[in-house]
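Here's a solo chain for you in structure tokens, the form predicted on its own.
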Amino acid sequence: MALERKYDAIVVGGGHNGLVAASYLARAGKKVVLLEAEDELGGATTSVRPFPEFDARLSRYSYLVSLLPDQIVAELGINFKTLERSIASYTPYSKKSDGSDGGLLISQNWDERTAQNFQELTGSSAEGLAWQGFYGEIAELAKRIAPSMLQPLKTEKALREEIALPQTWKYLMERPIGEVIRERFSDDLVRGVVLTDGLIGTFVSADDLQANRCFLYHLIGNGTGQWRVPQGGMGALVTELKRVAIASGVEILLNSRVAEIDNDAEGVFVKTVSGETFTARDLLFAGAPQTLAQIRGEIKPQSLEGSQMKINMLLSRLPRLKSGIDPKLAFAGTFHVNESYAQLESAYRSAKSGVMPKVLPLEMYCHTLTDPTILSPELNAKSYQTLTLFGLHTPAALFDKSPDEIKSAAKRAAIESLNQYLLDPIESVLAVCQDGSLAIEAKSPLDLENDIGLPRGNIFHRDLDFPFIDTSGTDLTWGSETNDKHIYLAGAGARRGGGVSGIAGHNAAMAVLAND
């Protein structure tokens, strides 16, 4: 019989949150073991070579960083760099007057070029001014609310008073974001660009408050809301977090899938599928709450299912666009396709009725334009590029009956949607593998569940919550607590846990230390 191994804390899951949680506890003097089911760390934050003959390490699942607080980076001594994208987004469109193609280019920081693009699209300066006013208000809220993400949860009243932006609070926390967008903006294309931040990973209409929560998490990252490119890819973050964890004294065990979790008044007992047993006072679960419930033999919490498919590509060169814009500008930020407000709502209604949207909303970006280090020098010399594409409103249920067939159809729809704006069809610039196949891979919500344990492909694990509690009478302090005083949620399914942030890992560790 295997010897029972004793620790102060067991961390289950070796993604970025698990590594952050384990490092904080070990630095506080705890004896910590981290159990990872797979043969490598990282979870959704890995870099891989999906096309083995090409030396290109793509961030296969998660791909950008917004919410990772500078405080965590500084406290753990994480040597990790993110790079700012000079372009926020580009949205191609067909001009109504003469039928020619144009595009709305928005710089990361407002400039004359951006103002001119708004003027060309709408025929006046009003929409551009509305954009500046709206995002200026959001930026101020982000700056004020970001520090609270690493503090004990506040009540709604307390946080609202602390933020002291009553009008912004009202339209972000209390009114459907769809209503607000329709009031603040008049152009359908501009409305859609705003709405996209409320939809990535969330299968809802614009008038559902879940869209507000998603919008909030996308815009408050680190007090700036900027989505940055991880230098070296997501794998570089994992490598650095592993270094920090080991240096802090964390024992890391790979190929250690947890099969049983039991508990009593004194602590927890864990058994792996290989028969190893561990005991500790506390357990921090850095996976999905649904997986924890399954292991413990409890009813799985219900939640929205994942609604996006991801397509990774390696290109021999960037395609030219019909609008004539330099592709190095168009693909440097988020490239929107079929994402006007009306198109997004139409796609949602179609998918909600069980039909794959005919006009598939897409957004994509080119990692290598900001960070070429994920490619070998040889590929860089040949001007190779990567392209990451997300298809919105493609919920898991659409793939259930025939997963491979539906995924192939969705991939074709995505390519056709993209090609309508390209002079060079995307197939003509995809790298060609040794077997003659094109360097493109698609991941459906079902693949995300099978590959990395995201419940029904939900990148947030469960429905998002606002970053406050309704009353002071709740048992939640850090948003990590469960119905057992020795078991904590340390992954994306914790309160304030969405995104590549490490916030859930930090807060779970703080909850454990607070109970010492």
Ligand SMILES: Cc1cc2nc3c(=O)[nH]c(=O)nc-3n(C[C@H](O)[C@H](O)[C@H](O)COP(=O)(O)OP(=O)(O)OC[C@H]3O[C@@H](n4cnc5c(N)ncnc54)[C@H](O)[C@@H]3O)c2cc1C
The other form holds:
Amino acid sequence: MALERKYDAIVVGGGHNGLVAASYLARAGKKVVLLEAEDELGGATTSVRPFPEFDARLSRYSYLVSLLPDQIVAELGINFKTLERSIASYTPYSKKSDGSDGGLLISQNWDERTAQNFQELTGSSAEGLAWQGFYGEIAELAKRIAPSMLQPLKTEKALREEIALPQTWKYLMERPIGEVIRERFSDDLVRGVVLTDGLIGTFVSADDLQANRCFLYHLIGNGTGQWRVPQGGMGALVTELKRVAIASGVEILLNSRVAEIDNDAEGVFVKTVSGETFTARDLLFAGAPQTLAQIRGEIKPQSLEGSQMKINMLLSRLPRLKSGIDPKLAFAGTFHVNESYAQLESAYRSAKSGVMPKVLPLEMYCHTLTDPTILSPELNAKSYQTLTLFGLHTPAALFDKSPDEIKSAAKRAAIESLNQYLLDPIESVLAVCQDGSLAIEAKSPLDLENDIGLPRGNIFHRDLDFPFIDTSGTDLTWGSETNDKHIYLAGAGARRGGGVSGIAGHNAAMAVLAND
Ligand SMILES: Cc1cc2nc3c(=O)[nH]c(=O)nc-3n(C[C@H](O)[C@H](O)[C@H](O)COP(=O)(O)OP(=O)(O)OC[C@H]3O[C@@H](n4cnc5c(N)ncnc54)[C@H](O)[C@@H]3O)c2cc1C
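Next, give the form predicted in complex with the ligand, keeping in mind that what was shown is the form predicted on its own.
Next comes the full complex, this chain leading.
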């Protein structure tokens, strides 16, 4: 008969949030076991060599960091750095005057070149000024709201009063962000660049308040909202979190998929697929809430489905652009394609009606321009580069009928979209594997469900919430609590989870300690 093992806390799921939660508890003196279903840790934060013959370690799923608070890094002693990108974004476009290619290049910090780029696109300085005003207001809100993410939840009224920026609060939390963008900006391309932050990982129209939630999470991270490149790739974060967890005394068991969770007034009982059993006072579930509901035989929480394509590429060199801009500048930040406001809304309407958008909105990132360490010295010497593509408005439902065929078609559409701006078609600069195949891999929302258990490919596990509660008198104090006294949500699907932040893990651990 299998031996039942006893702990103070069982953490289910070894993504970055599970590792954070386990480490905090172990450092508080708890006896902790972490059960991970797969044979490796990391979940959506892994680095891999997708093309094994090339020593290029790509962040296979998540790729940029903004939401991880310095406080967690410092408290856990994580030796992990993120690097600033010199360029915020580049958006190629066809000039209205003669149809030739231009581009909107926006530096990380406002400068003369950025001002000129806005002037060139719109013919006046007004849009550039609107941009500075809008993001200046949001930067102030980010600074004030970020610390609250690691505190017990406040009511909307309490947080609004604490932030004390009533105008900014109103347009970010109460009015549809699409309406606000249309009011504050007049150029379709500029509007689209702003809107993308409301749509990454969220399949809605610009006028749905869900886009506001997504927008907020993309702009308040760590008090700056800046998206930075993880040095050494996302896998470097996992390696460090694993080191810290083990040093803190966490017992980590891989290949331990939890299949049963029961509880009574005293605590919890867990059984894995292979029949191992564990008991503890508390259980922190760091997979998706939908998975927890399935294991418990409960109704799954409703959520939007995932709607993105992720394409990873290894290039033998960067492609030249038709606009003539140096590709090292164009690809240093976020490279937007087909992401004008009108194109985003049109793609949404098409996908919503069940048809894959003909003009696929997407954005791309070349991490090696900021962090060459993810390539071997040999590949660096040969000027190889990586490229990550994130395609929007490709919801899981569009792939159901014929997953592989539709994924191939979407991949082709993404490549065609990109190629319209390139002098060298992307296929001509992709590294070639020994078997003659090109170094490119694509992941649909269905792949994300199959490979790493994201429900219908939702990158945040479930819909994001505003970081406050609507009414007082609720039992939710950290956003981690469930109906069962000894079971907590510690993954991205907890309130204020979502993204690579560790916030859900931290808050679940605090909730457990508060109930000691
Ligand atoms: C393509 C893609 C791109 C993204 N890009 C970014 C980005 O650039 N920046 C950003 O901040 N966020 C990004 N995200 C979102 C972010 O990666 C996730 O929200 C976050 O990593 C979730 O972390 P987590 O630890 O909560 O859960 P996960 O990483 O999902 O980990 C959950 C873990 O639980 C395990 N598990 C599940 N069920 C069980 C079970 N029954 N028993 C045992 N173990 C179980 C899983 O195997 C997994 O290891 C992206 C996500 C995707 C998919």
